[in-house]
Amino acid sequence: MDNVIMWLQIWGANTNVGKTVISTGIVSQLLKRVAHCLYLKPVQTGYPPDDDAAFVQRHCKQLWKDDDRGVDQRLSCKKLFVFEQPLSAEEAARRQGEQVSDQQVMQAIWKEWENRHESAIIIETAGGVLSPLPSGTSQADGYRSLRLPVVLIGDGALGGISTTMTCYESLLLRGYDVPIIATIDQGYPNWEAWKRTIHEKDTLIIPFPPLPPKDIPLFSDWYLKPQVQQAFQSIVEHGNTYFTKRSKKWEEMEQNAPKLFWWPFTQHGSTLHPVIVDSAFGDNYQVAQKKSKGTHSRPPFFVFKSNEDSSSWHLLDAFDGVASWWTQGVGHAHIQLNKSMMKAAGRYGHVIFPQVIHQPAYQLSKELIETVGYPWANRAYYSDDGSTAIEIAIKMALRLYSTRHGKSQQQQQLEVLSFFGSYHGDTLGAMDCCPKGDYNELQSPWFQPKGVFIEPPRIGMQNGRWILDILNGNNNWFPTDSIANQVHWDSWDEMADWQRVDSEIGNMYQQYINKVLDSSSTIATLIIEPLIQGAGGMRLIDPCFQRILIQEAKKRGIPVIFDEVFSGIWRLGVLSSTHLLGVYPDIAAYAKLLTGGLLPMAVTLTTEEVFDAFKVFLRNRANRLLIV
């Protein structure tokens, strides 16, 4: 047998389908191949009459009674949280007056596991796939961070075809692998229907013969039947094949992916060390890393032994520190998002959008206008990513400016007003709204900055106080002895107070801004990242400066674009930065947190005035459509 340690989680399509019976046979078969096996029952109800850990220990000891190696030192069977009532774990815990969180259950599992990395491990769930943990969270969700390969015990009774397929699909929806489905024959060949329905060629579906009557305390003879022995051997061998293929796939990806991928924001001329993400859940990735002999990962981790050399693959948690480019607002693989996506995909697929209404788009648009875009926005225009949303916003703003000022876009070179350090995307139009920098300077001759760029005053934290950082970039317009060089605030609210607009600093800001606006007759839109520049270095901008800048631009009829692709939809603790700034744009772009990172989508919110600017010549197709 290949040198692969095995971990499996036993799930049932219902209660009383034989999870513990099958667990016992798998454990007994594993003891022929490994030095130690750990069986865990994280949640046991109906105790002490029901004691699954004792059942496994007792029957394995009976099966191994004639073997010199025995099982006492080679098998550990443990139950972690025990409740007396034979009810769901949630109800049993409630009646027992105990509160057990999902985190406590997971910590208890890891505590048993941390010193057993060289053991085969079988974890048996309680009840059905969606039965609750003591907290009320379904087991399928509560155990998801483990993402152990599943042995699903199908329901062999009448009606078991449906219950088993429902559980199977519930596990797949949550990202589990289900390489094995086993069932105990109860007179209905349900497994034949499963074979016709499940198309994954690597899924083993295997039936066991009927069990002896329940009044027989030990039925070791059933385990010794050749058909039963062969079935358990098939399960273990198939599990071993699954683990071997999994580690070999990582090996293949590590070797070949650098030859296939053109990664964004990656210096391919340097030595690459690709990160293999096997799965993701919550705030973490599950990362596969190859380790040489003698090196170890921090626990918790799984070890996959390699056949070719002395190295091994470790599967361990890694914190997603940048939330996958700031998209994962509610964590990876969020079940409510997954359910919504599956419902929409099952109901619609992709539907062409011009002059089409469907419920998800209608509901989302209504909620965006009533929340993120309240009280200024009236229209929602959808696209596929933040950069495209900005391209759309620019087209909208330039048209609005031309309409307001009675000028033709084709007859003049229009510019934007923006900040040094800004980033609005990687498409050409979005890049042209930014000064020369790391993200665009190598795109010449296509990259042609079309703007007036200024260095905004920043806000920083020093010794527990907010300070004004004016000693940066091109800011030389504050006198050396100005109050701006000494000012500080004890709280965010004090620093962001609207009264600062009329302060000495506010007056200086206004003078400078008007000087900039007076210097160019071609500034046709103001585009800013409200309050914080993301890719530009996580720099906080003085809200007082942005308020005055927006006010002065609006006085001159210059449309204002908020690029909230990074900062919008609760990134800053509010739905929109308008709630903090207290001023409103004409157009705003949102993406990233819009879908919780589940799929690429963006929206550009705008006013009715902007919408009306495209209705001037309805007979002209170019005016009928905002072509993107």
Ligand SMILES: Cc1ncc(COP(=O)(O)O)c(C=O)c1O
Given for the second form:
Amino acid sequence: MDNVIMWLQIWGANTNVGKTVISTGIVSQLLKRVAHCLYLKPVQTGYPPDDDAAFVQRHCKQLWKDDDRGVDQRLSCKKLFVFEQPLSAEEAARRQGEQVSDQQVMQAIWKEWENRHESAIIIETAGGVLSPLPSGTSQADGYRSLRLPVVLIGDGALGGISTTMTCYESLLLRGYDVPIIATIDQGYPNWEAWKRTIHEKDTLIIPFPPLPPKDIPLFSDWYLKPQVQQAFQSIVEHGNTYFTKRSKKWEEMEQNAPKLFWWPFTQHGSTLHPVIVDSAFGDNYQVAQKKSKGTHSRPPFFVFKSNEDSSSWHLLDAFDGVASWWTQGVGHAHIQLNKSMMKAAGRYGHVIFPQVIHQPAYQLSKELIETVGYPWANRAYYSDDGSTAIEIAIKMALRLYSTRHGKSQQQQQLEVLSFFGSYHGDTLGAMDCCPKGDYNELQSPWFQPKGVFIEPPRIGMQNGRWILDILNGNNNWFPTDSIANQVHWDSWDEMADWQRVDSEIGNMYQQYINKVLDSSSTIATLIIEPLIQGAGGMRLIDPCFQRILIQEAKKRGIPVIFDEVFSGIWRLGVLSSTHLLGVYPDIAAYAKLLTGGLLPMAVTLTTEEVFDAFKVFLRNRANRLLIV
Ligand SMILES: Cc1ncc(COP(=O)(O)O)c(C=O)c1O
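Now that the form predicted alone has been shown, please provide the structure of the form predicted together with the ligand.
Okay, now the whole complex, with that chain kicking things off.
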């Protein structure tokens, strides 16, 4: 077991439950198995005299006194931030006039690790699970980016069943693994209750015999009891099994997943190396990767280095550059979002929706209409993803068009007006709103673009200035490239200025748009991604062009759909791109950032006029916008 690199974090169900006593025993056991061990107390309050690092060092030295392998050289016990008052870290830091951010605590921990690549590392928290770090963030949240496996020291006193289970749940719901719960017997068999309640079969729940009286400064005799030695041995072995199982699972997933999955947006056929995401937090994925000897990743932690194999598994932070397909706005595993979701799940599970109302849905709808959909939307229709929200939007728009024009929907050929480069999703109806392209062309003959598609003028940036980028598009309708080449703006405000609608270029846009609208009698809906095409290549469309297009469509009674699945809810720095464009749709679809990626959920916002278009023939099921 010499090559095992083990990280464990010691948490307490409360202060004074024996975290340091048990940390000492674990460290002492680990020293039998690894060359070097590091004990860290990132935050120590009440110092001096309280000094947990010194306690661990002193007792391990005593326990190893007959061994000539020199514990002083093989064990480092360190505290990273100390505060004088024996209070919560936040209050102690405040009284001392010191500010320590969560990031500083994490960086200090990683710095210690960087200096010692071959250690087993034990990190002991301060107080209870939700006790604060100096910043005020609870430790459970503050240490979450590390997601170290937990040794929870349960409360052995009367009342300890509940405090321990509360801490256990708090850790579990934040995504921690809790492979070990240890406790010191205080005359109540609390651990029996935990065994009955905890369903995770792999959790080791282990009681230690009562401690000697407090006034004995060194209680080596207690550590040397066979029962105590046995318990510490079980903890370390269980920790080792936990790490081995974890890396075996990664090994298994790496080998089997390519045979099990049909991944979206992935070219199958060649050898695939799946990215194993072990967890995610903030802007990063924590990715498990097999590394060969000698290669390093930053910040790494080795999990298991087998003797036979020259490779080992590392966990490393990988920046999630695509924000999990643009669903992340506040980061992965955001605690406030998670808590709201947990509360709703605990309160409702799932509730059928026709004619049903519950408080979260009511509040969300009110807020959406008062903010994202302000001032134009009145109604919210929920569904489950961006493509579906678009399908619903199309159904709404076609009905509105037919109602406005006094025509029967069934007897006409209806089409959308949309842009080249647009993307509205991968269900067949959403695909039909897009021109042929990379995402859909192999889906023929089911896929049949039902639209008039035009090339919009795009905006680019060159040498720090906004330019009209028609050359990269295919604007063969644009009279002269030379005009476009003269057009540039020093600021966004200048480029997005409404006055441009009446400029020379604005007039050109107007003529072209009217020509397009005059040329087809089947255009029944305008569907656009306002301001920016996401999947189409992150291309900005000239807002002046979109404004004129929307105005002209509206003049002709053509309903306007904004596909804000990508751009909506703060993606562009505002709640809705309608607020940047200053023109309003009849219907708009939102998904992605609506739930921060936590749940597949979408909403289609619309007006009372659209809603009313479905109120005719009240007894007809087809009017209930049912089949979505
Ligand atoms: C503009 C736009 N519309 C619709 C969709 C489809 O959303 P979903 O993948 O949730 O079905 C996307 C997805 O990227 C999108 O960017």
